[in-house]
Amino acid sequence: MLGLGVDQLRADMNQLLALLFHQGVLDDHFLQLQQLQDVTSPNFVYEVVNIYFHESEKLLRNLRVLLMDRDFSDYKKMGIHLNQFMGSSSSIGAKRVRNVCFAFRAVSEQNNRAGCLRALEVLEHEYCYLKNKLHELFHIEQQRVMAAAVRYRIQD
C-alpha cells in the first residue's frame, strides 16, 4: 500500500511537470536544474527556486515603486531590472516569465508608461502562476521523500 503512495506521488509530479511543460511555463533549464540535484544536496532545486522567488518579489516591488512615481521616466532603470528577471527566469526555466519580462522591456523601450502597467500586471500574474504550481511540485515532492523514507523502515 505505501509503495503505491510513493508510485502515486512520483505520477502526480510528472503529470504536473508534464503539464506546465505543454503550457510553456518551463523549459529545459528546469530539467537541467533538477539533474544537479543528487544525493549530497537533495534540496538543490528547491533551494534555488526559493532564492529565484525572494529576488523575483524584490525586482516586482521595484517595477511597481518605479511605476507608481508620477514624475516616474527612468525606462533604463526599469530595463535593468527585467534584465535581471530575465536572465532569473531563464536560469531556473520559468519561460513564459522569460517572454512577458521580454515583451514587458520592449513596452518600456518605448517609453509607454501605460503598456508597462499592463505588463507589470501580466508579469505579476504569471509570476505567481509559476509559484503557486512550483509550490504544488515542491510539496507533492516532499510527500514522496516521506512515503519513501517510512516505506524503507517499514521494510527493515
Second form
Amino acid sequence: MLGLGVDQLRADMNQLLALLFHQGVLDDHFLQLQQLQDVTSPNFVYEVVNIYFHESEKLLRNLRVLLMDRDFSDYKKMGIHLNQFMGSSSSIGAKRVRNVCFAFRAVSEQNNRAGCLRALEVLEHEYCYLKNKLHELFHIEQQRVMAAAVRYRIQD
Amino acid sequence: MGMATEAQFHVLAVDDSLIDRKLIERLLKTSSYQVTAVDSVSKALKFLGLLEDDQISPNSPYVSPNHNQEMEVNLIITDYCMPGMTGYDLLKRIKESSSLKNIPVVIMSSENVPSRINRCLDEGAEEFFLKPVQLSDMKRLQPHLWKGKYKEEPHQLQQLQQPHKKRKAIEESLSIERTRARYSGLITKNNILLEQEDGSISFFSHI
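To complete the pair, please output the form predicted in complex with its partner chain; the form predicted alone was given just before.
Let's see the whole complex now, leading with the same chain.
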C-alpha cells in the first residue's frame, strides 16, 4: 500500500512541476539544480533553495525599508539590491520573480517612487507564491522519500 | 611507462553571491575538478600568494609572489561584477604577474554586454560565460585546463606537437654536410622518438 504511495507521490510532484513550468514560475535552470543533486550531494536543491529564501527575504526587507522612507532617493542602492535578486532568481530558475525584478529595475531607473512601490508589491506577491509552491514540492519529495524507505523495509 | 598520471585539476572560483558560489562549486565538482571558492578578488589574490595581508587596495603596487600558495591552481573562474575589485581587475593582476600569467582565466557575467566581453577577451580571458552557468559550459573549460597544464611542462608534449617550429630551428642550425637525424624527442624506458630533418617523427625501440 505504501509502495503505491511512492508512485502517486512521484506523479504529484511531476504534476506540480509541470504546472509551475507552464505558468512560467520556474524554468530549466531549476531542473539543472536537480541534475546537480546526487549521492555525494543529496540535499543540494533543498540547501540552495533555502539560501535563496534567506537572501531574498533580506533583499525584500531592504527594498521595503528603502521605499518606506518618505525622503528616499537612493535609486542606485535599490538597483544594486534588484541586481542581486535578479541574479539569484535567475540562477535557481525562478523565472517569474526574475522577470518582475527586471521590470522593477526599469521603473527604479526612472526614479519613479510610486511605480517602485507598486512593483515591490508585485514582487512580494510573486515571491510568496514561489516560496509556497517550492515548499509544497519539498513536502511531497519528503513524503516520497519516507514512503520509499518504508516500502524497502517491508520488502526485507 | 606511462606519461602523465590522471590529472586532478584545481579550479579557483570567485563570486560574491553565495548561491552562485554554491552552484559553480557543484558544477565543477560534478565535472571532477577540485574547487576552492572565495567571495572576493582580494581573497583570491591572497590565496594565489599575490597579496600581503595588509594590502588590499586595488591601487597598491605589484608585490612579488609570497609562494604562500598551498595548491597549484590550474584555472580561475570569476564573476565580473563584484563590490570592490572586479573580475576584470583580477584578470589584469593575473596577466601582469610573471608567476601566474599562464593560468587560464574565465569570466562570468549575468549581463550580455559585447564591449565588456571584448574587453575581457582582449585582456587575456580565455572564455566568457553568460550566467546562469550550465553543465554544458563545463566542457568548454577542458581545453584551457590541458593547455595551461602543459604550458608549465613544455619539454615533453610541446615538442611532439610542434614539429614545424622545431624544424625551423633545426634547419637554421644544420650545415649542408649534415645528414644524420638530429635528436630531439622523448626517451621512455625502451623506446626513443627522433625528429628527422624534414620534421617527421621516427620511432625506434630497444636502443
